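A single chain comes next, written as structure tokens; it is the form predicted alone.
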Amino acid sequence: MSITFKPLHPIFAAQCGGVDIGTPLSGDDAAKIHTAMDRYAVLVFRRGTPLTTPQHIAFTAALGEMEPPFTKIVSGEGLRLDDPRLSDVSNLSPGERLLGREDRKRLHGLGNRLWHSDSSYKRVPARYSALCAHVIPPEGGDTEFADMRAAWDALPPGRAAQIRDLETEHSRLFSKGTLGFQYSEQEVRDFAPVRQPLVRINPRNGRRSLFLSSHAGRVLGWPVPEALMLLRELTEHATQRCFVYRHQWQLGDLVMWDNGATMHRACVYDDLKYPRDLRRTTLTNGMPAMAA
């Protein structure tokens, strides 16, 4: 069976068929997935059964170098997943209980409802993220994706010229700070701001995109209020409905997205009543983002 890609949105996102991601990827299929990621930026793999941890790791590693471990905000009961290469995107404790309202991991995770790009707060940002659904709530909890390439293309020429060469600073201190989350002294050091281009380019096809995220909180050389207004204006522009694909999760779905071409956010659900267990692996870009 040959690998196929069915568009899910007029400008990006596609469902991938004809490949079993629970078995080792062939080099040919991996190459086709990379090509499709450059075209669609978001790929959905529907399989009905969640990947095991070894399957999830093997699928991701077949596509590139995985991110090294980084500082995590955990529940008071500790880590829930036993492989550091998996990010626990859930509202569950190590005992599989729902996190309490005041649990530090829960409060930090609320920031996932802000538009963001994974690991933009690292000097070397993420390339692909691959999120697998193990438990989904009966309602809510969708994930939205916004195409930053289309958003760049739609900017008025004068605005595009004004911002093309700007640099920003990204940090979790900026994103979670807007929610009032308090970090420890060590976490403040770990999450020191890093510089990123506001507009970056895909070195494989030359396509430009906005590099926006809730983690972005400064524009180098600009007064803070003016910088924040610019970032807010661009985020509002980039998340218009015409640029957004909303994914409704089914058990076993794996959704992979290109952090260099998209932003995403979790949608609200009753996390004090229903479990939601998604697990993510992440590929590194391998080098700092390339400015346009």
Ligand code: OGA
Second form
Amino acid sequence: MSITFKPLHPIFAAQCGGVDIGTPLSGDDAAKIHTAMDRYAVLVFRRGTPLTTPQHIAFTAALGEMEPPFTKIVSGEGLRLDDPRLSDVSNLSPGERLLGREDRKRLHGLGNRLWHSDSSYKRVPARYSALCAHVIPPEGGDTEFADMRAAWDALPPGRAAQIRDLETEHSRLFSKGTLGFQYSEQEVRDFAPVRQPLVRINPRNGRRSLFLSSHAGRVLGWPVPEALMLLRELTEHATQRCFVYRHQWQLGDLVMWDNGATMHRACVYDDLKYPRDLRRTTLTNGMPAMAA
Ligand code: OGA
Ligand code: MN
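Please give the corresponding structure for the form predicted in complex with the named molecule, as opposed to the form predicted alone shown earlier.
Full complex below, order starting with the chain above.
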């Protein structure tokens, strides 16, 4: 059985077959997956059964170093998943009940509906995220991905030259701030803004990408309204339909994306009525993002 990659979209995203990600990955398959991630930036593994926590962790760890734990926003009843290496991307409480309308974890999670790149608010941002579907709602709740390399390539050359050396600041305070989410004083300290390049380069293939995220809220040296206008303009450009792949989840799917080459967002569903349980592991770059 050899590993295969079938494109799902004209410019990026592919479905990976011919490998059972529930069993230990061979070094050869891991290398092919990395090469495919550099090419496609989003890989879908359709397997019909969700990975167990040990399987999910083993698959992720075979591809690189996992992110260290970070401050989590928990529901009133505490954490639902035991393993701190899993991010709980669900609308459920530890008792497996739907989160109430006012629940802090629910309100924080609504921020996933803004276009973003995972952990861009950390000095060392995320490399890959691997999200596995344990429960999906009967309608809605897709996830959209946008190719930030294609977005960079499509910028008018003059605009590209104007912005290519800019630096930005990212923080959860900026993203959730646009939704009016209230953080505690401790959280405000934990989420102090970090600097990121606006344009990144993938050192393995030389491709540049726009490093955008709802967490971006400042451009260094620019007045705030002008900075926010630029970020909005670029985000609108980068999320045009031609750059977007929409994933419709099936039970057991694992979708892995490169946060250095894409943005993503959750699509609306009736979260007060239907459970949706997705679980995520995250790989780190091990170093700050590389400017183009
Ligand atoms: C994430 C995320 C989107 C979704 O897991 O990082 O943004 O559709 N998820 O749940
Ligand atoms: Mn995310």
